[in-house]
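Let's start with one chain on its own, the form predicted on its own, as structure tokens.
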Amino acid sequence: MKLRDKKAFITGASRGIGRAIALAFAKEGASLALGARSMDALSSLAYKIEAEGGNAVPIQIDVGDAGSIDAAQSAVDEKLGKVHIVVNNAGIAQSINVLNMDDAHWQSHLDINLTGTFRVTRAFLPGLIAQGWGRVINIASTAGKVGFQYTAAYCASKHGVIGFTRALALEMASKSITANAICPGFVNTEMTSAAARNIAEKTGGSEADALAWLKKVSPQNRFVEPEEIAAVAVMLASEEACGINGQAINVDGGAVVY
């Protein structure tokens, strides 16, 4: 029970990577506040965790809205108490080339992926500092380390997440608070399936062919499973990871080797 007596807030917890992290944290003993826009999905996940002996409360949040973040932070304090761990997982990924990209597409990626990560962290940081112990875990991407065609807004936002993580890590280093990023490659989630559908639509090929092509981005010729990301998150959230700070850890089968 690596996270016994710890409390965590996870954004984007209703599906995919966020859901896997929530289940893994609960298994390790953490009490959870589950954040996302869909209360139905969150309530279902909270029920599952409670049925398995855990503790979880659903909290509605739109990380692209500053007022929603403030309201969520107050709700977490009221329903769960001050948290020790913040996982910034909520995000979007849409593709278009730069020439055809409008301001709304660009801004939405920055608002949700980057500014949302900053605002959520800022909202919960005083509580971490007051407790004298904390973990900030940001879900970035290998697109935060290298560029990919047709995803300039996404790449820019995730590069920003890594930069923010590194600066935060240095600011919090003397307060027993660490900040790290996890950088997944293509993960077996609905987001990857949506990317494959988009590729198929634009190329005239099949979704199956698009999925096969995306798998080949990894030298292992496979998608990473959400549970693999969750395992790294558990490690970073644990006491044993106190010396890991300011890192951006790839989980991509070796697609990006730095």
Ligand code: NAP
The other form holds:
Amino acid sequence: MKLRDKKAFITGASRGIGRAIALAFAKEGASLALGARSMDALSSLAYKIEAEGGNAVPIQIDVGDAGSIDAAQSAVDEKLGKVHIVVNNAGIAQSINVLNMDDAHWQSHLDINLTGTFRVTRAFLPGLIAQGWGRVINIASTAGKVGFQYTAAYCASKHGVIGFTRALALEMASKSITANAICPGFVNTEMTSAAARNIAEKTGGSEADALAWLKKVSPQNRFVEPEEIAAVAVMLASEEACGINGQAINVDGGAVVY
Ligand code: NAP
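Can I get the form predicted in complex with this ligand as well, since the one above is the form predicted on its own?
Time for the whole complex; same chain goes first.
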């Protein structure tokens, strides 16, 4: 068990990649605080983890709201104790071209994907420092390394997440705390299904055609599974990864090769 005696807070744990990370961390022995807005989904995941012998508590959080982040941090402290590992996974992705993008679209991506990552990290960092050991794992995207059309706000937010991760890594390097980002390509989750539905609606094609087109973005002609992202998160959270710091690791079948 690579994460025995470790406590972790995972945002966006109610479905998709965050849920897969929670299940993988629990399997490795970590005690978990599961964060998202949907308490029903979090509670049923916590129930499943506990039924399988693990330890998990649901914590309501809206990472786009500073007050909600502070309240969640206090609730995690109270219900689980100080955590060693923070996974900033919660995120949104919507598409529109720049000419038609309104301020609300732009701001929501920055607030949730980028400022949320910063604020959650800032809230939990003193606890990591106090324990003399920590891991910050930010789920960015290949859209944090290259541009994709019609997703300028998303791309800007994810480029920001990688920049934030790199700077944080250097600030924490002497404290046995690492900060890294994972950059998935298209993953088999609701976020990708929603993207396919949106493309189908805009092009008048079918959702199946849109899914096939999105798969072709990867040289492997497939979507990454959430469990593949979770496996990299476990590796980064483990003791063995103490020398990996400030990296942004692509998990995309080779779609982006830097
Ligand atoms: P998803 O299935 O849509 O899940 C998103 C998660 O984020 C949900 O648990 C959702 O929970 C949570 N969330 C959204 N807004 C939130 C908010 N304001 N406060 C708290 N939680 C919030 O997406 P996913 O595919 O698992 O994506 C997870 C992360 O991976 C995101 O950061 C995404 O950008 C990144 N990523 C995904 C892909 C992909 O192809 N799917 C590719 C690259 C990167 P609630 O709705 O319950 O709050």
